[in-house]
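We begin with a single chain expressed as structure tokens, specifically the form predicted alone.
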Amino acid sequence: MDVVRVSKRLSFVLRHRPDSIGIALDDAGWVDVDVLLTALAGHGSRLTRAELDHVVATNDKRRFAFDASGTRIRARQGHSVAVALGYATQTPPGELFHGTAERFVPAILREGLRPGNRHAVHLSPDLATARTVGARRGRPVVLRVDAARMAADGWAFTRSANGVWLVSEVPPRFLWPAQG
């Protein structure tokens, strides 16, 4: 089994396009893991429950979460559907990052973070975690977020169980770019 395949997989599914292979999700992002499995196996994406199981634990941006019966399964952040995950509003670290490929920090930095096809900007909670995700798309580049500031200013942070930050943009008043 490849686990970024089936990771990437598992992320369309769940986060964007769950119609793709004809199941619904619940209104908080959840979908019933017998349902998810036959529902993929049906559209030539056969998948234990092992092998699910598997790839939740390994997956090293832990995206996936089941609940606490462990029968149903979601996404934790990303969703491009409209769901809502009930994370508590929370107060930020004074400081947060965002990683990006250097290509982009000039519109950045002219018109802030947005969500884009998301609901939520998402933001890391430390450097080294900013600049992988930067890397995904070329040389990575690392802009810091006044999120304390953000906060005084009323803007409210939520942060899912992977430790990701979630805001629903960041103007650019509150970025400068990262030394270090």
Ligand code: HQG
Second form
Amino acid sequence: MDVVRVSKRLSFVLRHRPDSIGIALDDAGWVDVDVLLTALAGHGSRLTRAELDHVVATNDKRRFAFDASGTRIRARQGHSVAVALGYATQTPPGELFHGTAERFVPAILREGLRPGNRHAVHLSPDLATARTVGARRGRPVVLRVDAARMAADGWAFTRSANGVWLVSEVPPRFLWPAQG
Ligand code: HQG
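Moving on from the form predicted alone, kindly provide the form predicted together with the ligand as a structure.
Shown next: the complete complex, the earlier chain at its head.
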């Protein structure tokens, strides 16, 4: 089994296109594991439950989660389909980071961080993680987010179980380039 390939397929199905294999997610993004495995098998990706467990357990960014009973699975974040993930609002650390590619910086400083196709803007708890995220798209630049002031102004932050902070948008007044 190619673990990375399976992870990418799961991300695609569980975040963006469950319909591509003929399944539907519930309101919180869950689908029965049996339903998922049967649908994947019917669309060219035969996978055992043990293999799925392995992918979920070893995923570098803990992208997927089983429910408490282990009978349902969902993506922890990153959806473009409508789901209510149900993470509690939390007070963020004083500052958070966003890694992006150099070419996006002028637009971001002008109009703020927008969620794009996803539901939320994704923020990293540390500079190194943000740089890695930014490097996916080109020469990385890290922006610092004044999360303390945003929280004080009433913006709701949630934290995914893998440490990614989510917020609906970040207006430009809370952003500035980070050094290093
Ligand atoms: C940029 C991965 C122009 C934004 C990563 C980013 C992360 C703007 C891109 C997670 C903009 C959207 C999320 C504006 C934002 N003008 N560009 N106003 N506002 N952008 O992939 O944060 O592997 O949707 O900077 O590791 O890069 O999927 O978001 O470059 O944690 O689990 O628009 O995805 O995790 O790109 O990445 P994305 P992201 P996974």
